[in-house]
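This document starts with one chain, in the form predicted on its own, laid out as structure tokens.
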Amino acid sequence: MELYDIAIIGGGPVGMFAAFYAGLRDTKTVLVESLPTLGGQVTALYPEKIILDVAGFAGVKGSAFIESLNQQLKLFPVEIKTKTTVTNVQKQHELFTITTDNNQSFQAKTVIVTTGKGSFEPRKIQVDGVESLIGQGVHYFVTNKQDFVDHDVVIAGGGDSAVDMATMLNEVTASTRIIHRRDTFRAMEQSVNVLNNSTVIKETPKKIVSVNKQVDGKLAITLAHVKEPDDITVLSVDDLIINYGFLSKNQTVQSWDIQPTHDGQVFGVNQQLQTSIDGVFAIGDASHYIGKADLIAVGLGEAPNAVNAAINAFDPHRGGPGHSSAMIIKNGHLE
């Protein structure tokens, strides 16, 4: 059975960077991801979104960010398993046996969990008939903003993703509206400032009460004022993008033999990012400690610490990491 130094479970941005850094530290590493491609939610849900919390970038499109991480991964011979779900993790004699849904098994000296908050699906809008219009002008995901060039678009939601989506699409649409049931938006302050200084039309505090397909192919969206229900507005638009956030669940992890102490979707960790089980670490949105912010930047910073702690767990006599500026990479190995 193949034996790795580190098994990283979860191929989102944090898992990808952890795998790169594990390669930088010259460890035998495998990266396991259940989706067909790496990138996690960034790839699956918002590849067009501009990410603002990555150091060194004034703003980077999600797809470009993941491509950069992919190029970084290629510097080292990290084994990558996509379309592979980990169905069980067992610990025996200080080694972890990892079983997957395609009847593969391998062992690892340590495990780093980077699954985020687990599988995800969009939070659905509770309006009759909308689900039957998915793909006919109603969307939960935007993978290419060029699909909306010169369209009249409505975005439903008031959080970071909805606000950022509105300002991003407003660059190419004929008109953009954002609907939120509250007077104020829940997004980051700077994102709200950008929205307020744009030509995006804000429909607040309002809610969608009906969506119907018109004869001309457009959508008729009926809005009601939250505080004055008789104040009705009907919009005729090409697209409705619903962005109420996502529901996450970690059922796969909960089926494993090992069960680190967790609170809901996330694992509690110590200063070394280790869970309650020796040799198992958790970073990114899969972990929690007092004062933590769930940002990509935080997860990226945790990755080297978890890798270094994992190495110390299986090889405590190995020296600590040197400065990367003093390293020379040749043919996938450090010199």
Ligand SMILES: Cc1cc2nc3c(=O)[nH]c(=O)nc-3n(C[C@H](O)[C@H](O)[C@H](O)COP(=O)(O)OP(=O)(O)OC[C@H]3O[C@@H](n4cnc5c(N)ncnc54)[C@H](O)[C@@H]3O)c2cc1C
Second form
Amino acid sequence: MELYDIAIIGGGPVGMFAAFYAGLRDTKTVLVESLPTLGGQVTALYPEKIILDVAGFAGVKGSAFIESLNQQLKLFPVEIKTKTTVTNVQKQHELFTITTDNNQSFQAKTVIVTTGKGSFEPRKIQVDGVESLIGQGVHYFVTNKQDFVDHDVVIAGGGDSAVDMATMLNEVTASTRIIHRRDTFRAMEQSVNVLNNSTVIKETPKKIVSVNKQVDGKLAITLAHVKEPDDITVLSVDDLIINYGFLSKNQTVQSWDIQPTHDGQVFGVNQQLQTSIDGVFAIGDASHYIGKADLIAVGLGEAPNAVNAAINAFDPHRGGPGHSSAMIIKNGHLE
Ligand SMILES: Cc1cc2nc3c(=O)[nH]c(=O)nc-3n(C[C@H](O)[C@H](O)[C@H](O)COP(=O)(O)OP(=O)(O)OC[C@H]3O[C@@H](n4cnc5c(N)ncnc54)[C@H](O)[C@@H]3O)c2cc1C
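Which structure goes with the form predicted together with this ligand, now that we have seen the form predicted on its own?
Shown next: the complete complex, the earlier chain at its head.
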């Protein structure tokens, strides 16, 4: 059976960077990802969004950020298995046996869990009939903003993602409205400033009471004022984008034989990012400790610490790390 130094389970941004760093430290590493492409939530949920809070980028489109991580990942040999879900992790005699849904088995000296919060799905709108209009003007995902050029668009939601989407799509739409049931938005202050200074029309505090397809193909969206229900507005628009956040399911991870101690829905870790099981580390959205924020920048910072701690676990005499600038790359290996 193939034996790796480190198995990284989950190919979101944090797993990708951890795999790169493990390559930089010249380990034999495998990165396993359920989906056909790497990038986790960024690729699946917001490839078009401009991410403002990763170091070194004065704003970067989600898809471009993941492409940069992909380029970085290619600097060193790391085996990547996509379309492969890890269905079990067992520990025997200080080695981990990893089993996948496509009947592969391999072993690793250490495991870094970067599964995020598991698979994700959008929180659904609770208005009769809307689900039947998905794909007919009603959307939960925006993968290409060019689909909305010159459209009249309504975005439902009041969080970061809804606010960012409204200002982003407003660059190409004929009109953009954002509907939120409160007067204030739950988004980063600067994002709200951008919204307030844009031409996006705010429909607050209002809620959607019905959505119907009209004969002209447009959507008729009826809004009611939250405090004065008789105050009704009817909008005729091309698209309704529902952005009420995401629900996550972690069932696959919960069925593994090894079950590190949880902190809430995810794994609790110590200062070395190690879970309650020796040799199993968890970083990114898959782990929690006091003060932790679920942000890409935080997970990227955890990745080198987890890789270095993993190396220390299976090879305590190796020492390091140095700085990458002090290392010489020859034929994809460090000297
Ligand atoms: C709409 C939205 C906007 C956001 N905007 C920002 C932002 O602007 N800035 C910011 O810093 N953060 C933002 N975030 C949060 C950010 O996306 C997450 O913190 C980040 O994606 C966490 O990365 P990760 O690699 O830990 O996990 P994820 O991105 O969740 O990746 C986990 C990966 O593991 C895979 N996986 C799960 N289980 C298995 C298994 N059993 N076997 C194999 N693979 C598995 C999944 O398919 C997934 O690809 C946003 C999140 C959302 C939803």
